[in-house]
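The chain below stands alone, shown as structure tokens; this is the form predicted alone.
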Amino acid sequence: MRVKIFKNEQVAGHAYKMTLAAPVIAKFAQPGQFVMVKCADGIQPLLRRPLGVHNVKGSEVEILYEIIGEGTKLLSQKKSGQALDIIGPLGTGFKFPKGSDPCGKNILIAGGMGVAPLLFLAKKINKSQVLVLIGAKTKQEILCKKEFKKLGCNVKVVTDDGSAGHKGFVTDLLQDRGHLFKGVPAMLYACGPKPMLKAVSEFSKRRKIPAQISLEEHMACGIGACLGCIVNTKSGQKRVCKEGPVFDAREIIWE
């Protein structure tokens, strides 16, 4: 579908928040699902990009992007009121308690860009119980931290170099709250690059705590036909694009 664009701002550093007025996606989107963006009216670049839906607000829709290539690079150039093509929303989200379930804790944790999918998830799961790590290279590129805040959320952040919050890795701040598990319910989410999340998921395996973490893999198609997005799974391969992005921390085979 074609939507209309009604910001693209820049955030920090190379990461730029669109908004669109999407309202079907809107309708149907899930957090940990994404849409395939079509970054240039011509044919280069050729294929989309699969760009996480980062909050639903009536009938807009917000991604969240940074700039790696040429094809994100385009996104930002795009202005208020130009269209957009998208295709979403796609892929398997997030499972989390709804309504009156019990929830026990929640912790978030996101590393770098990994915030983008996270910011819809804390909006639709009990507020007072959720904490959010955040992890980023340096204190320019933490995203979020407000906006999670004006949530309710409870917010730590660790950057590599110290210059924000705790020095060092945001998995490191997991390590320093094991003591919040104990005889409470709780679900791990993640979502950030692989190292990250590898080791939120052999913390979760030691910790016997259920994890569910969100894969960034490089797509084609978007739509599970292409096979280009496979991950080992113990069950056997998966699609991130279609099983996934989201999957149990459990069923992942790391290399």
Second form
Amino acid sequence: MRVKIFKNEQVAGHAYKMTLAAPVIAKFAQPGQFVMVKCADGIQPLLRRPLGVHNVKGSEVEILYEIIGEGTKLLSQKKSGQALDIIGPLGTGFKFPKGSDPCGKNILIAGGMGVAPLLFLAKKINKSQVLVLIGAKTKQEILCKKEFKKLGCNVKVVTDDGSAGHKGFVTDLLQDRGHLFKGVPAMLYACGPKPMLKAVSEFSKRRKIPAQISLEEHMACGIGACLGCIVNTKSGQKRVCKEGPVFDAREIIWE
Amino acid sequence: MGIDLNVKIGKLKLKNPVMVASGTFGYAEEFKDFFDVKNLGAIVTKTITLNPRPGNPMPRTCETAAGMLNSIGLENPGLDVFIKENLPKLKDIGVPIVVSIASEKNPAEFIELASRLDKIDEVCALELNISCPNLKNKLISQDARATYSVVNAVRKMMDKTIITKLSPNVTDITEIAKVAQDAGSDAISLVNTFLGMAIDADTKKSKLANITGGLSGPAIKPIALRMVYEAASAVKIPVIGIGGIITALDAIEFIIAGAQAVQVGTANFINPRSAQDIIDGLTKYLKENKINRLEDLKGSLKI
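Mind pulling up the form predicted in complex with its partner chain next to the form predicted alone we just looked at?
To see the whole picture, the full complex is given below, headed by that same chain.
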């Protein structure tokens, strides 16, 4: 479907946020789902790009992205008022406590652009305490800290170079916060680079704390037809675009 | 007056010439949210093999200039699961179902697949995929004798319509096209993908784990069109045109070149409604050009 671009702005050195007038997607989108975006009309680039739903405000949908190639570069050049061809919401998102569900502790773990789908999740989780651990290469690349705080989340940051917060990996914070997981049921939600997701999965297994991880994969179709984004799980091969992108960490068979 | 889009391929009667290509439409489930799939001329299933196949390792798709490479490697649940789980849902759509079949090592598997599928009423035709470029052995369709032997063996034990899908990775497409015809195929479909590759200059690795893959999309359309033209000029049986069809005009070019029907492939990945848009565009073109029967457009290339 064609939707109208409201805003397309640079929010950090490397990151852009696009706001779309997309009432249908806004109505049905669940945290962890994504949209397939055609970055240019015509046949170059040919395929759509999968981008996570970052936030929903009324009838508006936000996507957060960085320039990683030709498609996202073209996307960054789009102006407000222009139309965008997108399909969505697609995929299977996070399972999280809603309404009067018992909530326990919810820990959101974001690496780099992995914050994109987690802001929408933080917004949707019912009133429980949400702890957000954000990891990035440098201070400049920490995204959404303010937005998470606005939602009332407890936010901790980590950088590779120590320019903000703890120096090291976002998973280090998880180890340090072992006490958080005593007594109350907890759930980890993670999105970020593969090594981080693997580390979260190992932590989850070791400490017997359930984790849901959102995988990123190149996709041709995004709707389950091409079988180009397969992941090996304990219950066989799954499509990241259809059965995922969010999976139970215990299910994934890491290479 | 209504436009007559009917086409006949062997015993198969289609209400329009737009089919969806094997491996690009799953088993149709994924597309039901996007358009009414019963409007299609026919559905060609993802290729089925006798036993389940996990396919090739990841990464197995990669975008290229105006195209894409794939090395999926015929991932499929195998014949038994297909018959039990996928076929009943396909049957309910009410569109002719063409089952694509293949075998990696043993051509005798084609016979077993065909003999079992022949007994199932809902299966209207078989497409013999003797041209998948992502398997270890040499393609059957690169070898005239092997092509004859497989097609003829299936012909001898089956009355249903046989479509033989050909590879473009050959020197002379008319030779293989004629062999398929002589062996008793009711129609030929072409082209399957072109063998290609792409390399990441930073890592010096192929962008596909399988190293090579099949190229599809608009990038191959001019070559596919030329091969369809050559094949259609060389055989009497219907030719189904495939290769980079994105718009109705692309489909029309193939029909003018001599194709009786077309298959939409990669376009399904970009716009899941592509096939519907192509059916609508084709109808519009025929109306605007005052052509009442699709048959009158077929092979109308002016030379």
